[in-house]
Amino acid sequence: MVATSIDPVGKKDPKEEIMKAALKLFTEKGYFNTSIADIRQLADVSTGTIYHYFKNKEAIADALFEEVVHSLEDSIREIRKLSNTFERLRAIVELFFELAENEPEIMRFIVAVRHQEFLGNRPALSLSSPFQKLTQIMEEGIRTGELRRMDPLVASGVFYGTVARMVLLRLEGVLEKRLEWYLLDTWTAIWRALSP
């Protein structure tokens, strides 16, 4: 998702170190306890860098916002194409449990930051595409008998909110085993809460 680009010279990209630097200080210290100064000492740039790229910290905020929601929007547009509601949403759960344990930031970017602290007049993460995806494969799941008839947004408040807790469960340090562990028993329960 929010990756560093390296020129054939070897120099980073300074946009991408700006982008993963507020990525790590706004999941660790909040979005209004990070500074300018605080982005521009974690990405080893000038101040004058990150204003060239980005006119102020809720510009930055806003692209990294961006970023994950086309990331994660391409990911479930992928996992749409599988056969069955079965198979499109369990490969959701190893979607988000991967990304926890290789790309930690950006999942507490997902579950934990406060969002509308920064969006202004955006709609909230679980308004965005990716997530409106994700009930469009509940309506579907719905309509054809593979999901007990319940309300769409109930069925994707029972799916996200059972692999948003596992992931900060394991983004906090109370589950020690990689979640591929929990998978199973995760999945298990999502599946028993949502067939018929």
The other form holds:
2 protein chains.
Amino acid sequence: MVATSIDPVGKKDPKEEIMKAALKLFTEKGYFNTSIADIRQLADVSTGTIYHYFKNKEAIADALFEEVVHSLEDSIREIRKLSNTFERLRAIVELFFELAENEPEIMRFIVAVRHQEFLGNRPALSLSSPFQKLTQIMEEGIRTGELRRMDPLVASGVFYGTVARMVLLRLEGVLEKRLEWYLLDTWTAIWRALSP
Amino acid sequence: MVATSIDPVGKKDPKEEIMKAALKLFTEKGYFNTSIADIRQLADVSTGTIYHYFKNKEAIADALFEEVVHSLEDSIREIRKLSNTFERLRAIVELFFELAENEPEIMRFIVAVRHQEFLGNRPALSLSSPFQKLTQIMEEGIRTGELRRMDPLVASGVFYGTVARMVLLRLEGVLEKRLEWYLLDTWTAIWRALSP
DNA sequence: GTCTATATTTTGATAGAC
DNA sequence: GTCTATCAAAATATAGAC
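What I would like now is the form predicted in complex with the DNA, since the data block earlier showed the form predicted on its own; can you produce it?
Next comes the full complex, this chain leading.
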């Protein structure tokens, strides 16, 4: 996922370099505050190279979006294989907390970027497939009695809202300790909110 | 707050018209997708008039930010006068849900706009005074035993994260029914998460 | 595939009449 | 205070050599 990907010969893939630079700049300064010149400079390539690999600036953001959503989908798919709702939800919290610490740029792209403002066609991330899968987990948990009877959209709202907020507070520097430190309190609160 | 404010003679205050137009456009299309020409047109004033009342485009956004934060501060200050933590938190949920239905643009400005991207100096809204006051309410509730013992930042994260997420889902059209419809489920979940 | 140089467009902001 | 006309800068995207 936006890997450094240095090939055996030691040469870097320009496309990867461009995406890596764009991710950093988009999440740090915002899409509109980032110029092609900025990306060009950080990726250490020329303008021509950027336009060789991408149709335009929006296409870079689009490629990042696709990559991140697919990666999230894969993770959620794996997590759905766990045996019960408690384990599944717990694993999602841990995944998000871990990503926030180890891949802050990717996490910022997920929880803090307003994609609709520059990705004309894309549905909002809140309507995208990973979020729908989360709501499905909630529906199933309610059906099997593992979760309290409530509107599934409220359940996923409580869950994702809480997790995303904690992640954001950490990324913005409000939480001084690593997210692991807040995991027990956060999980206890979420589970009390959702369990029967 | 961003009032229509038609004076006795029926003439409109240009400054108000400009701010009203800017709020609508900023929340609908985003700050960077909104040009001075767009604001000019919707507010039905000339470019010159805009720059007579505001130093530049950022100053319009800044004035909106100030107005919204002050209004929120006032509401929270009133709510803090309520007799206990249960009533206070409940009142904040109801305030946000009601604002989302009746003043969707203001609510979108609060929960969905990335102010830091265009308001250079301002602290993130998550660090601003209304949010700090919320955390204080949590600290007090925990101290008096009205809330479970937990990190106050987690408490406010659970609370604000959940409320803001429900509001956003409604503003984005994911929730088809009015927020009142989800209030009981939402509040029950929040209170179970926070109460002893 | 990668580069430099340049064209084109947009738009934020100003000047100055009324 | 309000307007029109215009400037100046920025930045996206292209052309074309190597």
